[in-house]
Amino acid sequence: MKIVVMGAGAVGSLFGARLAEAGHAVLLVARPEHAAAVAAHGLTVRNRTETVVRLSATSELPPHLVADAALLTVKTFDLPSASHRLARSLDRPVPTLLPQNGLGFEEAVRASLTGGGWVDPAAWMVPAVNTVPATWIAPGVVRAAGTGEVLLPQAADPPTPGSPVGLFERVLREAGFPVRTVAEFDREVWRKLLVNAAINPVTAIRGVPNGRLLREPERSEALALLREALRTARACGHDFSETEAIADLDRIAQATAENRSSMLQDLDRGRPTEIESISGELVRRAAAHGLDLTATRAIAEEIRRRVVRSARRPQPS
């Protein structure tokens, strides 16, 4: 199969590498320095060992692109423009995986794909909950930073191998990813949001890997955010118990102990973060139910201030 990975940072590059190793023709669309390094030397994937995977990479989508499937692995704030560019470049609609963090982005993707010329884009979109961690090390180098899985929505009828969900279930499993289809997919989206709302802001502010949330003082800070997110989830109709939510937090922090969260990686590189689709969206939804998330609001404001400061600093070439 021909697969294009749009927005190949850490996660997209790791997915692309494993798909290429499984025999697919993969094109990574990445930032210029990363694309140039991969095109020249291959993609280096570090885990317990180091592997160099040869695959195609570019910083610009070519016109009249031919592909059988796409992975949209850009951050949520880039989704509308990336979706539009992908739709304009492809010669036809293809199954498209959306493994984003947070809430509230799918309507914008549908509108952008429609604007790019796709008819009935929802039929091709496959949302996913991804907990496979990856860390960007340098141009051309990423690290598989722990264990995780990919959750896909379960249709009323079992997906056929040729359906968008069935296609991704098959190719991701063949590439070595643990994959499950789940009936209560919205609940799983919220389950990951609870964990992200606790892990990402604290690790970003503290500058620590995920495993530090198992120790004080980071643990108490994460638990305060988790409890506020939990109140919001319950107000929105998702009745997680506190015991369940804390167990999820501890499990993910342990499984990805060496990983630097995507929000921390973004702050380190002076780039925008997904704070709006995670903490910002929680604050907005909580307000609609008369809730005030004081800890979440405060840490989101601090993340925004740090992003502004980072943007003002000269960045290395």
Ligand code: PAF
Second form
Amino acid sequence: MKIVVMGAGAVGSLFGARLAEAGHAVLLVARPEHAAAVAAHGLTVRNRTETVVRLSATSELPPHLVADAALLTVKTFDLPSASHRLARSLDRPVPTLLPQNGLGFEEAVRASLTGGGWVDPAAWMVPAVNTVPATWIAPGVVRAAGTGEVLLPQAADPPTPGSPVGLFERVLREAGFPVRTVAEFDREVWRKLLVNAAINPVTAIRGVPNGRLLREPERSEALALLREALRTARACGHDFSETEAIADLDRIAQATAENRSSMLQDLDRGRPTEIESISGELVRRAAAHGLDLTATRAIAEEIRRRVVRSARRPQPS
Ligand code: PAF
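Let me have the form predicted together with this ligand next, following on from the form predicted on its own.
Full complex below, order starting with the chain above.
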């Protein structure tokens, strides 16, 4: 199959590499320095060993792109423009995977795909909850930084192999990713949101890998954020017990102990972060239920300040 990975940073590149190894013709659409390095030398994936995977890469979408499926792996703040450009470039709508963190972006993607010429874009969009971690090392080099899985929404009827969900279920599994389809997909989105709300801001502010959240003082900071997110989840109708939410946090912190969270990687690279679709969205939804998330609001403010400060620093290319 021809698969385009739009926004190939750490996670998109890792997914692209595994899909290419499984025999698909993968095109990474990435920032110029990464695309140039991959096109020239292949993509190096570090794990315990180091593998070089040959695949196509570009920084410019061609005008008449032919593909059978797309992975939209840009960060949430880039989704509207990236989905619009993808729809304009592809010769027809294709099943499109959306493995983003956070909430509240699907409507914007739908509108952008429609603006790019797709009729009924929702029929092609496959939201996913991804916990497979990846770390950006340098242009052309990423690290597979632990274990995770990909959750997909279970269709009301069992998905057929040709349906968008069925297609991603098959190709991702064949490429070696643990994949599960889940009936209560929204609940799983919230489950991941609880974890991201606790892990991402604390690791980003403290500059530490995820595993540090298993120790003090980071643990108490993460737990305070987790409890606020949990109150919001309950107010929004998603009931998780505190024991369950802490167990999820510990499991993911352990499984991705060596990983630098995506928010920390963004701050490191002087890029915008997903703070709005994670903590910002929680604060807004909590407020709609009369709740004030003091710790979440404060850490989100600090992240916003850091983004502004790091954007002013000269950035490595
Ligand atoms: O955003 C991230 O970094 C990831 O969602 C996760 C699972 C927290 C691993 O680092």
